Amino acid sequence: MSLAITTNLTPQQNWLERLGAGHIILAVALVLYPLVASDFFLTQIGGYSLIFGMLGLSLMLLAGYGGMVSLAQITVAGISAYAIAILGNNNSNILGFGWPWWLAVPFAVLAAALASALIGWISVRTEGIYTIMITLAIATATYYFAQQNYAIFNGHSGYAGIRAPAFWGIGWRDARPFYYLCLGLAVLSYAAVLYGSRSTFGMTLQAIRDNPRRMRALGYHVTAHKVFAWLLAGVIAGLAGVLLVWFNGRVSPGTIGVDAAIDVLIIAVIGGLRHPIGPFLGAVVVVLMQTFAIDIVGAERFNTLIGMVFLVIVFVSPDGILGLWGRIKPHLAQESLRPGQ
């Protein structure tokens, strides 16, 4: 009885309290960022980080909540990017059916999601290093298939001359509109993953990650849940692929190479796999390093510098930047409780 009274007296949180101060401050900062940033920082840093953050988010959904580490997320994004080039317009004189963007984009994302579900169905019965190896093999095979196929993928050259659409009187290729487009889709993907992780499906997926045998004994269809997670991750990677081909204006086998696949893994690991914000933090660090490391150590050694930063972060905090913040935060809280602080 007393428990019932206590429960009834528990104050209900409004939507601002549920959103949290951190999310509100971050959202305001990201919305106001174009007021102080140049076009270069809007697109090359802001937009590019959000795109790779979405790719890392799709990997985080699989690895963090499902325990399935994939090296094929850039492959899924590449399928979406190639679909935009083939279904829409390009200047390579190969294919290019001229579909409007509002028809090509849903088909591209659907193709990416179905391809991701197929990859998941192939690899879902494996665990750990075997899942990594299977997805790496799929990514490598797709790269060479695209490079050697001229009828569909235009071989090594790929497709160029792909432009973001203009509608509602806005040219979405311009720096500020493109940044807000990336921000809108990134926020939508982030909110969907965060909400999904707290849903019945998300909790079930995490329980399957921790003990699949017990969940199977309880009557849950483990394989179906894992494949559905791959499908959802494919939707996010597909959206990132659309933004990536609009950002670069082209897509080629180099876009879906093994180097790019490893970059996505590095982004997710540096940021942390315990929360959806982690991949976006990792993307900012990696994009800044890729952009400015050449100026610091030269073109021949910038990959070495990126590798050393990656090793330092992983050595200091195996959980990435999120793990590092988790260690610092209690000390900051204790400092604030001291008298006179």
Second form
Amino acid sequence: MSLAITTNLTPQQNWLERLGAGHIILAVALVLYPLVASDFFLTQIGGYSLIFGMLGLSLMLLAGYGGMVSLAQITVAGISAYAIAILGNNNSNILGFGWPWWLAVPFAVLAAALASALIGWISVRTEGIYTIMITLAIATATYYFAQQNYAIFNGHSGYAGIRAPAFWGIGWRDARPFYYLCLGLAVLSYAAVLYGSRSTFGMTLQAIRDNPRRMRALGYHVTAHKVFAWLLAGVIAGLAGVLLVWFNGRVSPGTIGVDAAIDVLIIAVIGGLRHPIGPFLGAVVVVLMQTFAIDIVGAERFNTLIGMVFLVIVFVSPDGILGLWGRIKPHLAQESLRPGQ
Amino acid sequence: MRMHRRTLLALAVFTGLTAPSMALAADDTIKIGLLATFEGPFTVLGEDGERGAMTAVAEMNGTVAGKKVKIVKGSSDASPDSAVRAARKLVEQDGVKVLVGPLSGDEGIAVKDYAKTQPNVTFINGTSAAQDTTLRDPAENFFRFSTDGAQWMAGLGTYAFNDKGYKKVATVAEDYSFPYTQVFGFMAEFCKAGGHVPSKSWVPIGNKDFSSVIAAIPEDVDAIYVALGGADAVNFLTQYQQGGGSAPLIGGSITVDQTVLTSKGKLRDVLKGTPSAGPTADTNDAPAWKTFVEAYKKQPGAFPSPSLFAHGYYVDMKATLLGLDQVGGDVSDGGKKLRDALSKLSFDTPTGKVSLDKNRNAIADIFLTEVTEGADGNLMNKLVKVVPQVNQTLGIPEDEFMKLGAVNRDNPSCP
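Now that the form predicted on its own has been shown, please provide the structure of the form predicted in complex with the partner chain.
Full assembly next; the chain just shown is listed first.
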């Protein structure tokens, strides 16, 4: 009762204030980015970072709010990517039912979400490092299954010749439309996670993360909440998988290998798990490093450089780039106060 | 705080360095992309490919048609996705108009597909040797001066049946398009001569434990045909030998390559006497080959003898440079002149004459070899026989060859 009164007493914020200055500046910058970026920077850096940011976001949702660290997010994305290849058109002469995109995409995302819920259901009884291990096992098993199954997955070659759809007179794999498509879906996922984290379900999930026994004693169905979180994370990873297959134009076991699974974890860890913006920051750093490290130190040692940058970030700030920001912010606030005095 | 600023600075510097690199490329340099595997199970192979390509560049003193050659490198991990991503970076960010690579079979097919979307860029293969890269649905701007995996097997099937007397052979090969092509090339001759292949094992790239594969090989075979590359070959051969396996081996081209022969351990005893075939032979005493070996050895970290990856990348890079030389380094017309020149190009490599067929796939000499110990204790491939000017259809008329069907795990078959 008292809670309701306090809510009524808080002054009404308009939607601009509620959005926050940071979000508005970021949104304007991202929308205007195509004006300054080349096609390569739009898709290979921008689009790719947004896609991997979404994968990191789905992991952040599980790990940050649910305390469940998953290595299987790329597997979930792979399931929707393969679904697009199988249900839509490909030029590998295997399967390819030729469904239109508006039918294939919902099915692919649904399949990914259900698979994610299933993975969650299997792993939800474990905690901490055991969740990591069991999801790693699922990711590895799926990788080898795709690699060695020819009837459905077409083995090591996978599927090629997958085209992003063209509608409303726009080819959605062209640099600008594709960037905006990625941006749109990333913003949607980001907003959904941010909103969800403050919803009743989000609060319950965070409470379960902090003390599952107490929540169980209070009468909450802990397993159901966790599995539902997996389902939601699966929707985001599934959307990222659709974008990924349109981006590459192909999908093969290499797309969903253990390397890629670990990339997603690195992205989330480097970015930080405390706020949904973290994975996107991490994705930008990782994608830039993976693309350009070879130009800095040459072909023989570039992976060493990538590893060292990651080490430095985690060394300086154990909770990622977000943690760095958290440490710098008080200093900035102090400085900005001074001129006013 | 300080660290944060430094990170930002580093980011700003390297985006600044790379973004305007297109604009900085002056008229007196030609940029060539070099795509090879510098990560994953084929790293050693990719590094030797790079040595081969750099040998060709060094041979021309780093210039072509009076312009300086600038090599921009891209790395893949042998998966088709990573190859396309690296190729995109080289073409769309670094702005190369000519790209040499990639190394491995499925990568080649993926890059060929990508080539179709970049009609103004000329793609010259590295050592990727899947048959379908050029035989079926080829790209107008994709050239292969190194031959394909089935061509590399020319003469081996007949030799194994007639000279070695093997009637029943089991095969163990990696599970992707290049080993399919190799097994196809071997079996095309071996089955025709009257041989039988009762079992074929396909193992994933990067496999570590081969015990189940070894257990599945039938007891009564006369020999085992092995087409594995790099670390996979070393792992399989070591485990086969430790498991007490004693059947003689027949080697795929990259199984008895310098990338495997230089590995240490008891493997040496197993490999001695293994017949194989491929685009090179270590004991080739042709002067051109010896000159090439000397030039190759000047590259840092070189093997005692160039691997077929060094050779393949050398031949393709050399063809690229010769083609560029013929057009005066001019690719401003979207590379049309260059592609015309390359299509007609025919030149003498360290391993004989190379020319292209109508699908832009090479016709070249193939070497039948046997592994032997050299005077200095190094294992090498002794030249047994040269099969001259093998074409992509292995001398079979094209329509008849196409009827054999696309290579895959089940084709061909002669149990």
